[in-house]
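This document starts with one chain, in the form predicted on its own, laid out as structure tokens.
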Amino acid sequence: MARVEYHRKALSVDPLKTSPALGGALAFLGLDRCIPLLHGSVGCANFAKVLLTRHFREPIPLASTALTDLGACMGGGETALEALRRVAAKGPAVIGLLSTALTETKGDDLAATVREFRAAFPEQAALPVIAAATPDFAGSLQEGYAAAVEAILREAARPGERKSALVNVLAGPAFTPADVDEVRAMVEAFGLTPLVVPDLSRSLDGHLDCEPAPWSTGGTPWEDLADAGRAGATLVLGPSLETAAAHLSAACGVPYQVFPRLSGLGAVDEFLGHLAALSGRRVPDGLRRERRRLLDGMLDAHFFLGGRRAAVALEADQLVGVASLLTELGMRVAGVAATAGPGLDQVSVDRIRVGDLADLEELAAEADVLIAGSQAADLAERLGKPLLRWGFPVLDRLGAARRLNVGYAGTLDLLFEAANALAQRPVEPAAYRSPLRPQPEEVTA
């Protein structure tokens, strides 16, 4: 099992962390007409709009409360109930309500502004508002991203009769919008009907709509959430999620299995099985052709991978799925996760180490590959090592959202695209020597 290092330093150098209310609104894009809401100055919205519209190439719906500086110190309960109704006025089916450092700080109560502005506006009583708490200083995308998956749940789910045919799917942010639609299309296959949360592949697959929209289009509908809490089983794609299930399970009594990942034969293989299990019938004959297909391509790519050094940084869900399947083709894996996530302690590699970029630079010295988001690509200009970019945010490459990185096809594609960026840095030819034939330079005259 992997040795997991915590470094105490002073400072972040090259920082790996996003910010959390980033990955809050993230999930609430998954949401149908829903409009993310950041409780903070115009600078945090910006920043997360910026980073989410260059990565998925698509406007991207977020609003502000605009905070001042005096409305931070004097409170900003006023100003949050005025963007409130502003939000509103445009129509949206659902508004989430996330925090930021600045007001988590000054101790502003979200749950309290909610109760407010429900007061104050009882037109808008009908209108779902669900907040949560996002803090830059706790955690990074992925922990946002859950702590809003958990907030929907908890607003949105209700308990009633079962419905055993319904499989709730909580896909975590290490899941694109591709990946999402292979789940998807994967659950469907056993004759089971797939209830995501939150669902990405409808909201931000890239698709073109005719008319401009304030919010969301596409993602889960808001008055479907309450069938989470009827539904027969909850599949949790990736360990920060587990939390949100296990809510739900305690709420509702929906079963729940957590999968850490779905790339690599035998993680695809279990959550088939399970599949198999929950419905009652066979592996398709499609999945299984797709199998032998997986099979056929990892002794392709063993001899491009096997012996080879990759160094990883990305999101501690992502790390563990790469990480993981690389190890599996006899790579040797050195990670650096954004945070403490779980799970991470359970990846078979080197060393794992939670820190930034310049903790990147140290354990890439021997790479062959480095594995990150476009943030990387100086760094391993600097050391002359190709980059494999990943994970979030990707702003330099077109596609992020389209790749597909789960199921026996989504890890054919990535082992082909590791297999590639190491076949444009050829080994050593001293690596390929044989014990039994002697070298040139050992022939004495």
The other form holds:
Amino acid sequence: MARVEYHRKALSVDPLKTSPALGGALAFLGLDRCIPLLHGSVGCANFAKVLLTRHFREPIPLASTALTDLGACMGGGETALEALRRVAAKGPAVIGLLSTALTETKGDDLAATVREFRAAFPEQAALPVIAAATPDFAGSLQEGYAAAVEAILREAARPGERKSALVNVLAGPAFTPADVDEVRAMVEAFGLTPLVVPDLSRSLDGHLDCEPAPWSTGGTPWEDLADAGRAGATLVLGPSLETAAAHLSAACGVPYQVFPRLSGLGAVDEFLGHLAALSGRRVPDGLRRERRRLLDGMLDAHFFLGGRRAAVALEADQLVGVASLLTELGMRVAGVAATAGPGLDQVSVDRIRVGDLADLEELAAEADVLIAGSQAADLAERLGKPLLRWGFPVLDRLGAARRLNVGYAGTLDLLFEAANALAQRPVEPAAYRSPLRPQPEEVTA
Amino acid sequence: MALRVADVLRESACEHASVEVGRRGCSRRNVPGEAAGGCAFDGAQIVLLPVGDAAHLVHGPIACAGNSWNNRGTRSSGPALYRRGLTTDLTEQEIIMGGEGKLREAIRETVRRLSPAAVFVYATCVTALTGEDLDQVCRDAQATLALPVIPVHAAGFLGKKNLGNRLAGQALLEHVIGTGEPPDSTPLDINLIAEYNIAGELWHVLPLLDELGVRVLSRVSGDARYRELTFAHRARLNLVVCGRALLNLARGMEERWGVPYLEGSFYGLRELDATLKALAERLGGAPLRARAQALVRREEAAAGLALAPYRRVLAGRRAVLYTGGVKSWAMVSALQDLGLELTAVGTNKSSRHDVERIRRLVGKDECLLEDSGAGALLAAARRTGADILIAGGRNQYTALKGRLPFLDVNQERQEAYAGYAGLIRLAERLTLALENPVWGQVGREEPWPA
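Taking the form predicted on its own as the starting point, write out the structure of the form predicted in complex with the partner chain.
In what comes next, the whole complex appears, and the chain from above leads the way.
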């Protein structure tokens, strides 16, 4: 275990962090027919929208309260109220209301805004409006994502008679739409019914609908979420969502288990073991076969990966998963996390630091491969090293939603991708000609 | 504060400064819950980031830089410091206790790491709200570090992108232009204003100007270096390219240094013809105009040959267009030159003058779309039987969901459409978008029973 380094810096160079409000919006997009609404200046929403759009290559419904300088000085409550009224009029099933640094600095009270909205527009009484505090000055994508998930569960989950076959799956920000699909399939293979929160596999999975819509076109239906309080268990995927699960446990008595990652042989074994225990069923043959494939592939890949060095810059949850997996295959990892997320100190890496891409550059001197979002492409080019584009955002490649990182199959894909990147960078020494021997051209002449 | 937002809003060279129009027109405020497009900070960066050897430091919490760095289509033939994201990344404590100390340190660190020719320091909503004294910090840093440190007061909540463009122009007027002298002068020196070298467009245009002997003294700001901005006031003429967002800069230069300005565009045959001739006439009278005429004739003939196969495909095809204030009418004209019919044009981001111009070009009011959200654009495309949506990347995937061909013409695009070579490329990209065989397949139903 390496100590997590944190350098106080006046200047962040090539930030790894994106905004918590962006993360919060992403989580809300995993609810069906949801419109996230950022309470802030138009730019707060616009930059986030552009980034999410370019990463997922999907239209991103994301509204802004369009706070102006005047609104910010004179109180932005009416602006937020007016925005809520207009967004509600579009007819979404849920509104996710997110704060920004601007509105938190001036001290807007989102809960009060929601109350005022309730009082002023009784005709919208049935429309859930979920408020989450996501100021930019505290955290990055995953902190905002976690805040939104917690707010969703606080608002929606109701205690009641236990439904033991129902399992809450809190899918963390490191889980792609394809990952969520894979987790669902694994849970269902044990005869359990997963309630996925949030479910990006039904909204941002890149599917063609009959009609474009101004809200998320898929995701967890709001009316299903009340049952989260009656589920038999909660599976927490990624360390950052533990707080949300702890709340659910305290409020509704649903026990939870945290799985920091679902890639890597041991991690998947443990997950399936837990499902077997919950369901009382044996691990299905199909998964057993996939496990043997992974074992075989790990053997193939270890020749490429063993002893090589990776410099990895990702959001904390995802760094935990990727760094652990690669060290299991004999790689040496130096990591940069966007924020000091939980679980970082449990990873066995050479060095781990909270920082930006300039930190990655410092840690990458000896690396054979870089692993980060596409914002590190210039850096990789400067250093002349291959870049595996994992994480957020990936703007210059297709398939962000299709990337499968979890389960035996996803693990194998990750390992092969890393191995193939290293295979293109052979370790042989450069050609050497002995000055003592005649040169080839002299010989042939 | 030397820079007054209200003055910038009331741009006197702009006819919408009149009282009855008020703030509507050039800088309409955003509607809560309905807003689309970027903020003033975004707009200021569009203008200033292309200065490739300057560092661009964002003073604020993470969202402003963290969500936006390295997202511009501008290109540089040399240093490209705008590809680096620099921010003070303020935390909660720093906002409470004040971030000026951190900013001072960040400026020093920026200079140490990147050795920029100058540093632009951008205010953000939070630092504007808490009242950080950017001007003082920049003045001090400039004195100690002996290089220009320029405060840019374009906090996002002040207004839209268009206003941010102007505020950036104001920063150039106040702090940059007129602080240096060029090595030499010629009677044919001009500045290009509001040309941002998106995807290298400038490089389609410069050869044309070179052939006329017209020298671009300062590029404001595509492919610019900081120093050339300092002596922009020595040019004989400013050419304001496409749209009026930076008209305040041109007018300011006329007032302060007597540099007249001309508006023009390099998109499409008609605009190239008019702009090159007008430019030549203003600089060199009838003789230079005659040379421009010859140049245009030759280039048009060559372009005509190259465009012929595309025109056969594009003639009569119907398009919906939505693009920013910088080139809305200019793009309308270019598309018409290729034979397309514009059935609707989004005007949300255009100044009123630009809207007038679009109205004249398309000839009917009902084509103008005030609501330019992605859904509205798609609906307009369907209503008018359009074959293609031509807009910015944010609308791209909505168009594809609607199974409608799409072409990106905004600043994140990878293609250069200015000049004759650019127009040919535009025709080619339009043809490829419209003719792709995928359109024959996406509409098919499932071939088996449900």
